[in-house]
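Listed next as structure tokens is one chain, alone, in the form predicted on its own.
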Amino acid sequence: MAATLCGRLLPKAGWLPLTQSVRHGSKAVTRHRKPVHFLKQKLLAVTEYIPPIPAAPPGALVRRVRKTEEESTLAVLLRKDLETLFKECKMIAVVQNNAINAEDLLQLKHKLKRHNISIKFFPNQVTRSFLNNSIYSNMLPLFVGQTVIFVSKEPKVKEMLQALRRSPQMVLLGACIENTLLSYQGILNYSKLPSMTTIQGELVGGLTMMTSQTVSMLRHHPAHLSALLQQYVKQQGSGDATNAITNKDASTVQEAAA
């Protein structure tokens, strides 16, 4: 029994099993691809061929027509009003509006209206378009941001500065006074000048004093000459009288001696 079992279970000589496990060893990979050097990568990127973009066939692209915006009628009217102001007014001041409220602006208008100074509001686009083609082109840098214009037919600089002292929101930038562009410091210097009536009075006084001095000088020489002649005549008359007296005395002495 044992012999039969051993003979069945034990493999016979020269017999191979139906399944056999085979162990495969790992192969050493020695041919890894080395990374490209970064300088070579830069060179390849620079020298890479970029094919040109094929041009579009004629007639495929539509021509772009530039639309020219026509100036509105309101802008034309405002520009004409601005041109009239620059011709008629001798003082045109540019003031920056730093968010003044309506009440303070109304009070400022009343203060300036007492001295015939008006506040005008014009868009910067209209103002700059007018100044570009005029003799006042040097005023272009003043019109940046929120600006207003103080205009007056007579240069009343002192009154304008006094009204602006109580309105810190309104900053004076510059002005054109009698066709002369002035900065803020120039406006202050101009305000210190005397008025035209005072200058005219001083001029008239100086001219009258000069004429009176001229008349007195012209009269002085003839009067002095006449006084000298009168003195000379008196001296001549007194000299003749003394000569006559001396002659009489000499004759009497001669007669007495004889």
Given for the second form:
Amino acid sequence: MAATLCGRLLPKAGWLPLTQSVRHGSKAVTRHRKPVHFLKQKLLAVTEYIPPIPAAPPGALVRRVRKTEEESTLAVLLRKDLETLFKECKMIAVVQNNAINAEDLLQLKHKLKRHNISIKFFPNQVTRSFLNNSIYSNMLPLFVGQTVIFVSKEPKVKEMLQALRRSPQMVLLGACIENTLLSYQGILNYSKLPSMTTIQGELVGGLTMMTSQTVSMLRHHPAHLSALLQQYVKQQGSGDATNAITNKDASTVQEAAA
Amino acid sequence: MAASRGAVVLKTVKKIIVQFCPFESNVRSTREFLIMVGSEKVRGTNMNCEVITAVKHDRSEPTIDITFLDGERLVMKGSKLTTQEMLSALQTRCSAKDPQAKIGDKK
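Can you swap the form predicted on its own for the form predicted together with the partner chain?
The complete assembly is shown below, putting the previous chain first.
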């Protein structure tokens, strides 16, 4: 094409055309895919069809609200059980079990049944939800991991400790005895407490100790004097002959008087 | 979650003392570690190994004190550690000691 153009457009020598096509372009209808002219490409790009964005389906943009799971009825039952337990039983001990054997568990149960202590298993979630709403909320951190509850109506701590000593896998964490939360050391101290009657006796004795002391101090001198005089009379009556005894008596009486 | 690459082999461990205060809030990992170590399988690997638990109430940190057969002690303070970390630390040390003993025996 350049050659044909050059032939027509350069009639006189030395006259350059305004435009010169460098490439040896192909014809309009080709067998291969002819590359689109740049200007046409630009136009096509600018006038491209942009489809409208479809709106999101109604369910997608709604906030994901966590369904408040309804408590299963079993959990409700267990919670009621727990409530009654806490109301009835004076002593509730929390023990962590590190994989106790079945036979060991049976033996432990047997030993504790003798003293009316029963072993209860509750799922942690239920106990936690119950404790959250009750006054025993300070027991919450105890219920982590595998825990077992020992409940009994009477606080028989010594027997429980003895039974637990046999099984090293059960670790006593804490107890709620008569609505007071006790730690391990607290439980040990509680077990060493004497019974109510002895404590009452000790208390009464302690209170009356001061008054009895004053009374005895007041009575001390005349009592001593009367005792000495009695002895003097006895010895006067029995040993009249021996003067040494009377002399001794006189000296003791003088000492007492002083 | 329970145990990575099998349970811990306690053949080289002499004693494990776990001490914590159950009323604190940072004892969860220590207690879980205790459960893992006290489980039947793990205890079955070495019946001579004693697992002793001390329950205290003095707001002290939960600690795990492990004594190995060759006298080495591993003390882990569990308040900021997870159970997995503690278990893996124990596992690596046990396995590090164990093959040495085995290889020594074989040779």
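Numbering follows the first chain given and starts at 1. Each form is matched to the other, and the largest set of C-alpha atoms that superpose within 1.5 Å is called the rigid core. Everything numeric in this text was worked out from a predicted model, so none of it was measured.
Query raised in the report: After fitting the rigid core, is the C-alpha of H37 off by 2 Å or more between these two forms?
Result: Shift of 2 Å or more: yes.
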